[in-house]
Amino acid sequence: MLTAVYASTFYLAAAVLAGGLAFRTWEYATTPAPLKIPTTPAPTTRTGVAFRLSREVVLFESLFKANKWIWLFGWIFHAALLVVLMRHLRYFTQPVWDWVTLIQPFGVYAGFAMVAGLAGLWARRILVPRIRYISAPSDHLMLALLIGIAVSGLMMKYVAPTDIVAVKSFFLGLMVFHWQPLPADPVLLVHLGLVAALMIVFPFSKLLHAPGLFFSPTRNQVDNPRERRHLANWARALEAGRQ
């Protein structure tokens, strides 16, 4: 029963992420722009966009530029949760792929550095007048939800120890549609619970800024307004219809 209800579960929060995000995606990808509005100094050519978008993803450079000590938190907080991810990958392989063996000691340490930097990130939350005056309840429960994922995984490594073979049959079952019994350990319930919480809030949370970031006009676009005339496609559309 209970192998059951998690396995119904992961499938229907994979489901809502997968839609959520594809339809998240399609959204971005057809609202309309029509001004040209890039953050200046802005680059002029598509290539330079292409840096400047590498540098926002792996550097987060504009919010370097706004405040080191949130760029900090932020940044600590998103390159362990990338190692982290990374070594999860070994419940859904088999063979367990080289690389992914090489990083899991420094999993380990990632999951550290994930409660340390969402916890910076709450604490000024909670402490910034002007940040604590434009926060939502939903902007607390989203950093509670992670930091719950992140606790409860050090928990199963550090304090209450589950059957990690076990539960990597669970999930390479879940893949080709033949059920393997979950363990019942209470932790682990908890963990993978919060972790399909995600799942489904994902794609209609401020979380979704992951793939907005490449859709942001501020962002995408080449400041040539005196080079080329900027139409969006709407008006692209209706000027063609006049003629």
Given for the second form:
Amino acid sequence: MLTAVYASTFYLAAAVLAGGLAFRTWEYATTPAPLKIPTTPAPTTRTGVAFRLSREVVLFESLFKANKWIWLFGWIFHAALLVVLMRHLRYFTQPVWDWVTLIQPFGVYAGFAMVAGLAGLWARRILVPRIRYISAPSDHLMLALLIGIAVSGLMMKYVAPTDIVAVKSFFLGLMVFHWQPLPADPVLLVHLGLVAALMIVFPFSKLLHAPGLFFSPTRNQVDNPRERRHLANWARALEAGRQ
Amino acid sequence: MDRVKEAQEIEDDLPDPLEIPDLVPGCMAASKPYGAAPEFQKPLGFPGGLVENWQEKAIEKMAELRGKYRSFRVFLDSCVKCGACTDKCHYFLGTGDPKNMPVARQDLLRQVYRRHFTLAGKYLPWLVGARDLTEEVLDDWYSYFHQCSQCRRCSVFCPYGIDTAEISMAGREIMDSIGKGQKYSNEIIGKVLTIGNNLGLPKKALKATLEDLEEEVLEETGVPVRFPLDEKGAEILLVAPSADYFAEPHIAGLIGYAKVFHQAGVTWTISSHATEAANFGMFIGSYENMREISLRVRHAALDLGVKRIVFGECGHAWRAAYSFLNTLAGPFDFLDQRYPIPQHICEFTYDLIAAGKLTFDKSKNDHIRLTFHDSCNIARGSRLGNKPGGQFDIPRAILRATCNHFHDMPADTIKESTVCCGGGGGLLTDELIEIREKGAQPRMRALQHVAAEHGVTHMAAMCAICKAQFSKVLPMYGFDREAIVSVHQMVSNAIVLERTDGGAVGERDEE
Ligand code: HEM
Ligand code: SF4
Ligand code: SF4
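Previous: the form predicted alone; requested now: the form predicted in complex with its partner chain:
Below is the entire complex, every chain and molecule, led by the chain shown above.
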């Protein structure tokens, strides 16, 4: 019963996440940007734009210019999240890829770093009046959700270990539609429940910043309006009969 | 030594230009521009007054914009409320009104967008701060979308480049579409489309002004520098902001362009059909109006048979020209492809300086200790020259070539971080003087710093709106109203003109 509930929840969550993100990406990709609006100085070539976007994704360049504290906490959180996600690949691969094995020890530190980064962001959200002013309940909840995921994960490592061999066979089974029993440890159930919730809200929430960044016209456009005429389809329609 | 030390101490005591104020909720809620009368709304394709079913119509317009502008959709979806932009707007810094924080300004639109276009906002509005479009919300839109000069400073610092200017343009477009237009911008667009310029300056008056200028320059320099109007077959069409024809310090800049053209030995002309470089269609976010206004330039170029188009000193006009003209009124395959289309007067002058074709007597500007105000739309919405950042280097190179004393203001208030003059984006109207004065505070404080540290007396700018705004607010901060100068005014002061016989003007006495 428990296994069935969690198995179906994860199928649903994976479908919503993948389908939702694909849909959003399609929406963003097909909505025209009728005018050239890169925030200048901007790169004058496509390669330059690729570099600019990479710097935004990897280093959070603009955020660094804006505010060192948000940058520090935000970057630590995201970098840690990435390491944690990579570490989790061991539950989905058999045999485990070498590089995944290699990063296992870092994964644990990353868990703590993630909590620290999130706590820093949350503290600012509560303590800095400007940021408190712009926060809706959902902004606090999102941080709570992520901290909940991280803390329940760390608890399984340090406080209430679960049968990770069984967990792994549950996920391997999920992937080939051959269900294996999920251990009924409360902490594990909380952890997995929150992860599924995160996957489901992803395409409907501000987590869309991840795909959004790549489609942001102020960041992804080449600064060459004089050299190349840029015209959206709906704007082309206005040209009919023009001198 | 002591004087230097003293100056340093005075400077240390000055407030930080970017000092973050405490929040004062609602303190600017009452600041709103006059509404546009029906006779100014209709010619632009907008309803005369607030339509009956305005809520419904506004949501329809939102749906339309969501399909037409990727920026609208991506920006409204992506904000994580990180707060990085909260202290980046000069209007927030000057007022402390939290709704002037860029993200909060966006949220005025985002709350309604979420209510109608997102799942969470439809079913759990309290969770994500979604709201219906009430009268109160519309009121906030009208106040606070007219407290954004669309300067894009916030977009530099946002991790996703979210540009609040795009949101306030969309907000204004939605309001226009339901009949809630702004008098200042919409009246001006009407004048441009009917008379040819923002000021409603008719051709006869313009002709007289230009003739006066020819006489004046001849008297002063002994050189017949021309100011041609509607001359067919000229090489260059000059499109300048109309303030250049009648207001100080703008005119001094126009004289500078004419002297540079004279020295370059090119023929040029102004067009009475497209006297105006400004394009207020941009301020109200209206692609159609912006396009109409841009097409005048195309038509003028075709009528006069010019080979090149050069724009004068104006910030948003240069953004509309550099970034949008090719899109809105191109392709310009009938112009000389060897030159940038369009070209900026500073690019033109800079190229001549680089080629060693202009001579300056810098001492003519020795009474001036100068700094430079980067205009937002040039700094963050366009470029000069062929390298990114040319918009910062080229004007500075021109100024350094024309004067001996140049000092930049604090680094976090110039170049891509430049702080707006406070009057851009359709705010340059008397009833908004309070927000204009407060919004100018960061720039004025930055100027106080260089005045204390380096004895700076003047500030150059290359934007008609900046110049007009500074003329008004400089005295409010204890400066002389004439402390603002045009970039080409500096050029005009120092340029050594050649007479037709090839001798230099300065040599006249020795002959
Ligand atoms: C391309 C990938 C991504 C990029 C470039 C990116 C970038 C950023 C940046 C620059 C911020 C603002 C700074 C901060 O508050 O941390 C941010 C905030 C945030 N990101 Fe991401 N992110 C990415 C993916 C993700 C993913 C996959 C998640 C979650 C599963 C996530 C969750 C969050 C959350 C919750 C915040 C808001 C933090 C707060 O409340 O202050 N991000 N992201
Ligand atoms: S565009 Fe400029 S004026 Fe508008 S919110 Fe951003 S910083 Fe403020
Ligand atoms: S910096 Fe960008 S993402 Fe952060 S609060 Fe401002 S608009 Fe939102």
